[in-house]
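One chain comes next, on its own, written out as structure tokens in the form predicted on its own.
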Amino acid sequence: METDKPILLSGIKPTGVPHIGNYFGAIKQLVEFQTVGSHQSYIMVADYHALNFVQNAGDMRDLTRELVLTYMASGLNPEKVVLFKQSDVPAHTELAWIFDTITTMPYLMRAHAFKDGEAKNKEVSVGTFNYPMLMAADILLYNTAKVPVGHDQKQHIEFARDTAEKFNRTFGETFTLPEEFIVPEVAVVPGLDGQKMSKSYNNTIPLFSSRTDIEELVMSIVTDSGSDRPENVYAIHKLLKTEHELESLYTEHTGKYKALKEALIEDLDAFIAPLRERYHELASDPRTVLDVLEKGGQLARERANVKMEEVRRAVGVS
């Protein structure tokens, strides 16, 4: 596997059933990067981050397996990308602790997750409060050049850059500064209710939905009876076809919400069906995920360990 290309790092938490928002917001771009071949991609299952949400061992294992299968069914090739589990690389948490020692609490209180928890009077866990440092470690550990993120996740990159700069000032030049990569037209994938598609909002369309489920979900999309065009339907439809392709359909069926939802059902099923078939094919072999993660974990550890030795020397513990 090539190692001289700039590094692209991406991670998704295994916290629920993957949905089309995950695909269009992140996975699709990763497959395109793989095809172009401009970067060496490190694709991480962020299971330590997921511990803030999933605290059942069986669920964690099942969700991790499902996410790896999702990556592969969507087109990621473990022979071309490093597909690994965060917890298989101990350097992530070691580097996060080192970053903790140069980071102040007021700085971390700027994080969106902490501010959101405070606003809702939630009891914020240390893991939630501290997650920006673990995320900075995730990114900086691989000398990452590019990180694909949604528009609402830009702060993650800002934290990583700030941390790299502070470490470099304190201990000497060690880390490169990563850049975010945002695809503007799918920066926020809309859900069934018009909000961002998210498991926490219960407004998703699972990526491997059956035809029956697709029908039920699309028919439940919230529409505004005061508009000629159902905007929430159209917003999802734009993920599958260009605005030019949709223009005649939506003009011909102005005000006919049922017909437009039925058209979306057909296009969604045509898109999902081959992914669904590939997913079930991969899932039929129980060794598939284990073998991929074993190989990917070894490659990620090798690269991470080189960086950690440099960090240990910089701070004086090696």
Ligand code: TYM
Second form
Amino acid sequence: METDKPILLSGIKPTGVPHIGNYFGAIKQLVEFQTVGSHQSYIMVADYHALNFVQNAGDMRDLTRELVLTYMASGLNPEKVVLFKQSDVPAHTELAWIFDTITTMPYLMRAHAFKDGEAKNKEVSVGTFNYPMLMAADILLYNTAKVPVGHDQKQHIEFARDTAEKFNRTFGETFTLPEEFIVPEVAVVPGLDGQKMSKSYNNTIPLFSSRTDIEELVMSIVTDSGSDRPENVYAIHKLLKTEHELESLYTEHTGKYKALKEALIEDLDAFIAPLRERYHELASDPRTVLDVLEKGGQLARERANVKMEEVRRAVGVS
Ligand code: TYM
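Any chance you could show the form predicted in complex with this ligand after that form predicted on its own?
Complete assembly follows, chain above in first position.
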């Protein structure tokens, strides 16, 4: 695996069934970078981040496995990218601790997830409060240049950049400053109700939905009868077809919401069917995921350990 290319890193939390928002907002770009070959990619299952939400060992193992299969069924090739699990690289949590010591509580109180929790009167866990520091460690450990994500992760990458600068100022030039890579058209993929597609809003279209599920989900898309074009249907349709292609379809079926939903069902199924098939093919061999994670974990650890040694020397604990 080449190591002289600039580094790209991204991750997903194994907290539920991956949906088309994850795919169009992030995974698709990762596959495109792999095809172009401009970067060495580190693609992560963020299981320690997920531990804030999933606190059952069996569920964590199943969701982790499903996420690895999702990455692979979507086109990521473990021969070309390093596909690994965060918890297989202890340097992530070690570096997060070091970052904690140079970060103030008022700074972390600006994080969206913390503020949302406070606004809803939730008791925010230390893990959730600290989430941005673990994510900064994920990114900075690999000298990452580019982080492809959806818009909801933008602040986390700003935090990673701030943390790199602060560490460099305090202990000497150590970390590369990362940049987010967000594609504006898919920065916020909408869900069935027009809000951001999100597991926590219960408005998702799972990436490997069956034909029957697709039919049910599309028929449940919230439509506003006041206009000619069902905007929530159109917004999802736009992920699959160009505006030019959709123009004739939506003009021909002005006001006919059912026909437009039926067209969306066909297009979604045509997009999802090959992914679904590939997912089941990969899932049929129980060794696949284990082998991929073993190899990816080793490669990620090797690279992370070199950086971690540099960090230990910089702070004086080596
Ligand atoms: P997570 O697991 O919530 O989401 C994974 C990726 O999917 C994107 N995404 C979306 N993009 C557009 N529209 C949507 N509706 C939508 N929903 C989700 C997210 O922006 C993300 O890119 N903290 C991260 C995981 C993480 C990470 C990292 C990412 C941990 N360490 C290091 C990058 C680098 C998260 O919770 O993503």
